[in-house]
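As a starting point, one isolated chain is supplied in structure tokens, in the form predicted alone.
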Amino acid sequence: MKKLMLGNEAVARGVYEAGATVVSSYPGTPSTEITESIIAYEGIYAEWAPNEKVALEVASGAAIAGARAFSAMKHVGLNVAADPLFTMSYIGSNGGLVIAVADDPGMHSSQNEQDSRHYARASKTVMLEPSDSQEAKDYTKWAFEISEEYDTPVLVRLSTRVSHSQSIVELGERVEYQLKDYEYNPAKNVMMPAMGRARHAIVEERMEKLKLLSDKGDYNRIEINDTSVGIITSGIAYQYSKEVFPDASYLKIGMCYPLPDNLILEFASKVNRIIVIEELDPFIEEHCKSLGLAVEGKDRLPLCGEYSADLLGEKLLGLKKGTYSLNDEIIPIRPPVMCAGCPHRGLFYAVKKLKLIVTGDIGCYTLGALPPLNALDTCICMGAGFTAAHGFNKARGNEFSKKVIGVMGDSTFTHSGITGLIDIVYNKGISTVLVLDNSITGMTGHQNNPVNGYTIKGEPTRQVDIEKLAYAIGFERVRKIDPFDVDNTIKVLKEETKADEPSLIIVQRPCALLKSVKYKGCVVVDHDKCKRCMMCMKLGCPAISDIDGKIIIDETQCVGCGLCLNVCKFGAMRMEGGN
């Protein structure tokens, strides 16, 4: 059977034929999708985690335990999952232990364009590159062989265009795979230093016959056609060259770390001039020459953003730009904004009104860095919306912190903000911190966490309590307010900057997006009434413009949320079609 699939759902696909039971992941563009689609399958566990590095460490335990087990991230949350990674690399797997890592080449939706394929040579782990969605799931299916074959996590390394491109894949049965025994063994699972010595040298006599894997051709494979030029390549770049050079020969990577050198040279030996193609970092192309090979590649390619057939074309080609284009039209740039109804933008509008300095997380809020909130000033990673206000408090002093605060979301605070809030407390600081709860996690696409009480599944679940916990950490302020009652957002902002001990504002309001959201009727503008202060065009809502001088409402992108009727000191709008 065929069936058409994202790449993100081929893993998915690969995972369950696989016969892994226990999967356990963090959403983060562009690789959620494949947990959501895992939960389809029966016979397996799903959950999201707090965060990347307990979901590959619940992962971990799993494969110690003896079943086949996965975890899925973005390029940055391996970053959060790293510790356990290389530790892992140590260990082994007993059961197969694979990790899907999605990187975003552009940064789409990521605040870099980190090349994963430095942390598989770092840890020294396996990892398989599919360029399309057959290969997402045969590759997802060999990580598992691989990683108990060889004893090793293995990681499997996506991008976005792989991960949100359709292709046809055969489908195949489920493997009915059986628990492998678990044996006592400290000597193997316990790292501490005699052990972890041990295993070190274990680990070097693996990557020895991992090379040898890699030489066998199975997963690099060499096509020959006009010898005149040889393109080296992986992932979706593959697709692109093919694209461009189509009469090229070619050494398609399918295991890119670690590199197989033999059939490098084998390649190399057979045509005349060689490219090397790949996207970000030159990975393959240092180990080309580390092997005493003249190649081409980042001379003439950028190092920056995503690949194209267009940008190959005209980088090595002196094509000119459309070439390989669908269409010729100029698609217009639609810049991100937050949604009609969000309810952070009436939190960044009195923000904005205090001229509070503003470190902020990862998450939708992140929009009210862009005009016209231009309520940020920071943005780091994940957690560090509360421990940078920390920072900044202790290098300008008390007083200054009366104009900081730490903003991030309900999700991310359960990801890495409780740790800053301990932090904060513990090191006797009095910053004002936010956690900013819609119910949901936003940004990815609408997957449940701990503080708003459901599974990955929709199921009820106990319901991480904000408050309480600030309380047992040590906090003695801790408000809630509604974002959307901009008056008393501002009283309670400025109350909480002027203590001298650190304070913890709960914001709360849902998601307008989520389906229990139920917003009735439309705003509409009385024009004898409006004054054209402008203060309704200070909010940034998409269904408010400013159209021949006056101000419309776009009843198509309205939702109701009536923030506008806060802001405005006029009454010069009103809802109607509502109860």
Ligand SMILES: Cc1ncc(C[n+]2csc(CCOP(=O)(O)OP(=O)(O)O)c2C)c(N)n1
Contents of the next structure:
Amino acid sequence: MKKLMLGNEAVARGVYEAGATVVSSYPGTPSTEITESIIAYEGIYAEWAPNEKVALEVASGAAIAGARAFSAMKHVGLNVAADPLFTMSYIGSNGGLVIAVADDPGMHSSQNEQDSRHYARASKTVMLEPSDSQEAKDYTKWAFEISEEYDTPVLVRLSTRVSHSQSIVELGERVEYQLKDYEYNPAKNVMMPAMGRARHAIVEERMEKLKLLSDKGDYNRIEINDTSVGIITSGIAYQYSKEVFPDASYLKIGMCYPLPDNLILEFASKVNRIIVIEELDPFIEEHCKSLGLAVEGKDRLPLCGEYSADLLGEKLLGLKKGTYSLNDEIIPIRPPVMCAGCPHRGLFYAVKKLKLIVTGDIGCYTLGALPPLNALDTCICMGAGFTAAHGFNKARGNEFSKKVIGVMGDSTFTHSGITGLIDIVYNKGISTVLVLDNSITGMTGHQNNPVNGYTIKGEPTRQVDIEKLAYAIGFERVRKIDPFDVDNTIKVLKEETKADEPSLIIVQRPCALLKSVKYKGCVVVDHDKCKRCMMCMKLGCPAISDIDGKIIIDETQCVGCGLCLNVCKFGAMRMEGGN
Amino acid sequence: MKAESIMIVGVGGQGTLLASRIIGNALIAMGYDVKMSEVHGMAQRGGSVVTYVKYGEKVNSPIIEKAGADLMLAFEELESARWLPYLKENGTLIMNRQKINPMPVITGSAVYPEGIEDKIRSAVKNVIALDALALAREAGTAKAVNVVLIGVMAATMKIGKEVWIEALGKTIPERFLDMNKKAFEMGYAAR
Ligand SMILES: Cc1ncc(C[n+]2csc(CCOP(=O)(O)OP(=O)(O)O)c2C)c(N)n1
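In place of the form predicted alone, output the structure of the form predicted in complex with the named molecule.
What follows is the whole complex; the chain from before opens it.
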């Protein structure tokens, strides 16, 4: 049977067909739909872990115990999971261990543009790179086989355009996988210096065998056509190249680590010149150069951003296209915004009023950094919202720290906020930190998490009690507030930032997009009462505009959350049809 | 046949993803090789979003290049102007006359351009403009803007109506199906 599938759905299908039974992941665009799709299949245990390190450790344990195990994450997630990855390289597998990692060239939804191929080399493992959905499924299945045959974790590298493009996939049957026997084997599974030394040597031997596999050509394919130009490429860049150079010869790389030295040299002997076309870093290009080949590539192609057929045509062939345009019309940009009804808006409105410095984090609330709220001072990585506030405290002292707050969401809190809380108390900091608890992992498209008390399948489970946790860690000041009660939010923020001890404020209101949230009606403006003080405009609500000297509510956008009623001092906002 | 390209542009939250799935299902039923590329994640939060659909005997890149779209389905006026350079010469633009202010316009740091439709018409020959939101409401839900627009598009293509109706059935949950079929018919008739 054939089916149109996202690259991510195809990876999930590959996990299913390979007979895997344990999956642990943490969401992150563009990888999230892999694990979300897996829960539709019977016979696979799947979970959202609190973070990627936990996820890969769970999958590692499952693989050692004899199951085929899988974990999916975005590129920056692999930074978090790097610790288990590097040592699992020594331990190897038992049941196959496969990790999908999705890069985001062009940074559609990420804080950096790192190239995860470096991790395969650094951890001395294997990396496969599909270029469409069919390959995404096939390579995932292969990855399990390689993992078991060569006793290594295997990475499958995706990118936004492979993960989020749909193409046709031929479905196959699920293999009936028997758990591998589990045997007590400390020399292989207990990594301490004596064992690690022996295993490192085995890893180096394994790399030699894997190079032979790479050279065999099952994953790396030579397509000889016109030999005046030879192109070495991989992943989505292969598809772009095919559009621009349909007649060229190709070495299509499907296993991007280890690279196939002999195939590369053979290809080089058959073509007049070689162009390496790869997004982000010159990973393949530098390898070719290390083989003594004079290849072209990053001399003309960029290191930053995504590629496209247009870009290749322009940079490599000097092509320029005539297009329709509205001449000198200025088209305003449309950046993403916090949704109408977003609970984070109330909090940031209060924070702005108090002119606080905000060490932020990653989630929907990062959008508070954009105008008109302009509310974030920093955003580094998940967890840094709290810890960077502590850094400000220690750099500039306690008085300064009273103007600083750290914020992060509920999912981010269980991902890596807890250790930051401990650091603050343990090291006698006085920071005020906030968990923005909207009862969901919002930015990545609504995944349940340990704070909202539902599993990946929506089953009720135990809920992390942030308040009790904070007391147990040693916080003595813990408050709970509703961000739409703007006056109280301002009051509590003032009280807690003033204190000479650390405070945790749990800011609670569910995401407006949750089905359980039932706002009703729509706000209308009473123009007789409106004094045009513009307080409502400071909310940055996409439903409120100032058009031709009048405050207008766009009824297609307004969800009836009522926040603007709370900030209008003149009673000019009225809820119509609401509750 | 050479690959044909349909580009769907709009504002995150307008239902462009569902539209591409319906189109994809119809094209698959016709036996084409199909590739589609979508935007998930951050831009879905009210940003400018684009979905590419390509079909034919064999499709390589899932991405449509500048001057590459045979058909452009624009869910919002400003977005039709933004993505216009992607329309092929003599390609067809189907545009919804809805306006959604982007944040820079809301904050007053930019203005929403006036008379976009007229300006586009003076450059592009094949333009179909309509108020899909009004039709969707008439069909029973403002959310069906996407299906109204698909109806309009279907009327311009050589694929049988029954194929589209079947694709709707494959994509849309049973309880919303009747309303959406109505929305489709209204779009189809509006052409
Ligand atoms: C290490 C890492 N893993 C995953 C992500 C992807 N990611 C970005 S925001 C986010 C979740 C945010 O959820 P939450 O903290 O609950 O805030 P919300 O978006 O709901 O406001 C995730 C998983 C990331 N940026 N970094």
